[in-house]
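Form predicted alone, single chain, as structure tokens, below.
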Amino acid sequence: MNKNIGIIGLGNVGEAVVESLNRYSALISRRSSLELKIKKVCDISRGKKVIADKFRLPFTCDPYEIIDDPQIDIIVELIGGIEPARTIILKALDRRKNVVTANKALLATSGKHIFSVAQKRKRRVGFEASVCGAIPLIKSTSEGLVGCEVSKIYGILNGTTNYILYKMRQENIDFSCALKEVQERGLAEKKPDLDIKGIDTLHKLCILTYLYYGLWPDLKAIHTEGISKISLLDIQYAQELEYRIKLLAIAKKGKSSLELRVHPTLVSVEHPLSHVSLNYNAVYYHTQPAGELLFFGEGAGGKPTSASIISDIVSIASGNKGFVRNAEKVRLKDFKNVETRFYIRCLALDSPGVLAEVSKILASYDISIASVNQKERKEGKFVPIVMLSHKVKEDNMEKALKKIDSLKVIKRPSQIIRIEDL
């Protein structure tokens, strides 16, 4: 069987996946009986015409000359952002193209719309690399999991800000040494804030979110947190009390409510997700029948990518059924009700009273402490002092904070990182 191929977007995941086609296809024929061509590529820069050419590939800066192509099947959108992407893959749609994607940040503000119209059109939108890369989340949800309750999710779904947190570690140095090394190593852009403020995380989430429980939730509904007050004192401590930092997207379905949050966590070094190590992923599931699971492998970089996009296309041209997921019966629970517990860092007057008065006012909100650490002593000065709680509502820690902070034995901002006990 015959299937032509158009590609959108030349940069680094589009030129790998056109490789890869030119490397694979006779594999790929043995394998699944199918003889994929690329028609014609794109991009908007003229000067990605040395990879059409490297490939003897037909090139247009025109990506309508490419919508409209009557020949071509299915059409792989690789440009990322959320327009012209947006446009693009619904005209596709329109023409009754099947669509390959990888841009998680136009699924997760626009999936519902786009699948909406796939389901019109009766057509298809993979969707495989838009999160973790290569690691097949989709098929072994779709297929091997198919028969399974997934009760919660415990995702590392950023390489870059799991590389920093490594290094940070490894290296004992601070968050803003480690960024720069990640961005000298081009692991991290010049501009990482979709990164290092968890919004990369949080669009995987929303994805995530779909697969599991049929759900496109807002973002704005979903507590996100980044890592750039991720301190080396912090880092250290954690590990000292046996924990590591990761930056974690959690979901946890109770039985009429789902609640989903993206922030800094606590794991313990004795969980198989705190020694995911440089910009690798991992999905950590809890699941009935199954069992608890863990998916790991490389999230990022084109070659790893562009393996989950060409599972995808096989699939698309072997007439496979596409993903559906009907939205289940639940609700989103309201940040303020989540209940953690917390690893607490302040930076206290080293006078008698002060850990008596902070003690005090988290008594006065319901919490409670499960230790307490305070190495230093530098009597009239500002010293950390670390504390471990036992689980509270979040609405009271918030409060509790807000209130410590504003004593004049304090030295604000203090400091509160999740801790999950997997």
Given for the second form:
2 protein chains.
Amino acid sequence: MNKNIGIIGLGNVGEAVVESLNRYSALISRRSSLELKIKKVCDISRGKKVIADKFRLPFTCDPYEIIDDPQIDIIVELIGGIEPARTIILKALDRRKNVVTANKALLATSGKHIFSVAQKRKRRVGFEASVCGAIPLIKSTSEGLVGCEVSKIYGILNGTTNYILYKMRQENIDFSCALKEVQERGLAEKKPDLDIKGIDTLHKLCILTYLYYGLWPDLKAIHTEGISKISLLDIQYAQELEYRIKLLAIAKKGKSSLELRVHPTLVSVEHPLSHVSLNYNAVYYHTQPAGELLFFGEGAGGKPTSASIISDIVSIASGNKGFVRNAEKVRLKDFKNVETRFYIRCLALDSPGVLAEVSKILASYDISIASVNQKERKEGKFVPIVMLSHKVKEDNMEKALKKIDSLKVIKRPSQIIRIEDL
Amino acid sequence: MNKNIGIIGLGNVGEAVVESLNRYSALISRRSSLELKIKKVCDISRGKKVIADKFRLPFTCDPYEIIDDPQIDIIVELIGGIEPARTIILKALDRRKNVVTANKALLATSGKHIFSVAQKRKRRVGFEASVCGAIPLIKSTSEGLVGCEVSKIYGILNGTTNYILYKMRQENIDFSCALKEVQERGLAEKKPDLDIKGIDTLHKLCILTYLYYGLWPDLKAIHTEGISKISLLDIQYAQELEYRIKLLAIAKKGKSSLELRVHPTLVSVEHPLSHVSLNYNAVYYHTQPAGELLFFGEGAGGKPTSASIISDIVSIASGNKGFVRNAEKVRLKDFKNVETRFYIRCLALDSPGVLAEVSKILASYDISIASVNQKERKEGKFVPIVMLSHKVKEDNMEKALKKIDSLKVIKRPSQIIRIEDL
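Would you mind giving the form predicted in complex with a further copy of the same chain, to go alongside the form predicted alone above?
After this comes the whole thing, all chains and molecules, with the earlier chain placed first.
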């Protein structure tokens, strides 16, 4: 069976898709009995014509030449960002095209509308490449776990931040130094906010929320913390305590509530998720009846991501049905009521009675301490006190921290990092 | 859409499939728009009727009542073993039924015939549950990696042996002691040979070979070693050298050759595969263009495995196409020519010149040593010498080992364990 494809956007991923479809076409047609043909490629920049020329493909700067082509069955949108990607996808669906996209920012913000239009038009939107690049996560879990309830998700969904945290630990360098190194290697943008503030992770968490629970949460309602406040000191203490710090996207489903959050997290070195190093991505699941599962692989990069784009193309071209995702009846849990364990690190004046003062405040907010570590190591006159708490409500922790930081003997700000016992 | 299912075999997995289909039927129909109905269940033992009664299902002791039922669309074979499972599956295909099976021993030995019959009859055989229980490995990799070449596979495919090795390391106990504990927990059979001799792992490696390279290798042509010769001493030395010992199924594809083997392997503690503990399974892949991937989850047990059975049922009932697996033109590499690094442990009489004698033999077979560790720790008068080699041909290693073991100063047998730098 022949299927014609149009590709819009020839950045890193777009170029890699053209290359991979070319290089692996025999393999793909042997396995799927499909002849996939790139009918035309498009980029707003005329300079990208060299890519088209290399593979002898028709090129255009006008996306509508692709969308309006009646011979094209599947549109691959690889522009990124909100506009014009959003309009292009919606117009393509209007013209009864199936769509494949890697655009996480767009899906996180406009997914609800895009998927409702797709449903009306009876067309599919493939989005395997939008979360965890090369990992066939969406296919594995939506189809492979079709009979399963997903109760907990812990995801390392952003390679850049994982690499920065890895570098800090491996090379004993601080955040800004690690960021610079990672930028020099081309693994972080010059404006890295989307990554380091956790926004990219948040976008992907939204897509997973749709995937497993059928709903698109309000981005603003999800507590999102990045990694810029993680100090080398914290990395080292975590290590001593046999934990590693990972930026996690977390989802926990209760009977009628859903807890969603993004923040740096202490993960035990005994857990496989703590060993996801470099810029790899991984997601750990608790499910019924399949039990615990982990998927690990490259989260970004043209070549790896092209594998997921091709998987979507083949699935759609083969006429496989997409899965329906009806919204489950759950409401988002208020972050104030979320309960976790905490790593608490204060810098205290080395004077008698400080620990007593801090402990008193914690106790007054029902915060019970599992272990305390007061170090002789000094920063000027300040001594780090590191505590691990039992489970405590966010609200209480926040109030206690404010009080602790108002003490004269404490050097502000004290650090808190949540702990997950996976 | 309604689909009728017949289940043959009500052991652990069969019972769990009945339970899961019952418990998650609303979820499944919401996601897939399918109404899956168990039309009848079968077990040779009449005692299993209680399971049928519990779920108000018709029960029979005669599998042909299910195979011959024209209203049944999908037959789930969960008897295990070769016969009568083989005949039942073939008859079911003859009667134009689709089949779902978890039977790895059968597929490894009769897969070629079964799949050729299925192809002729234009029916599908779902086998997600035959490798790595709950992990949606087959769907993820055959469909998710449809455009990828798989160049290397490293699999922990047997939970029982992984648990034994884990116990030995965690509790500092020897093999027989760990086996007993694992048997007491019900995680190893009373006759554990299939697991501990690596046969079960071999069966699953054969299925993966079919999946990625389209061919069913001759079981006898694949070097297969179990874990019973692994001593606590080796586990401890591996630990000191920052390795862990795992029973791995390994496949490496060259341009026109395929290397297949099953044996205990030293894996660096830096690699995520070394942290697959308890009775978990995991597979690590090298692919192009998707890069490196790891899948991790429960490898056995009724409930987890039922998730994979259901995934197969839904995929077949939805009319999704299976993927074609044409044999690639590769020949199996002769094990003698395989090259790996080795961990070599000898027990030597504590007399001068022993290390020189051993080294001389190794050198005479072109075996270059990367590190040597002669321990003061004594076993009687014998001192362990532990060496890690550079890459060396199997043939040379085998010959060198024989010579070393013929030395009077060496307590036979010396131990060799292969190392993989993943």
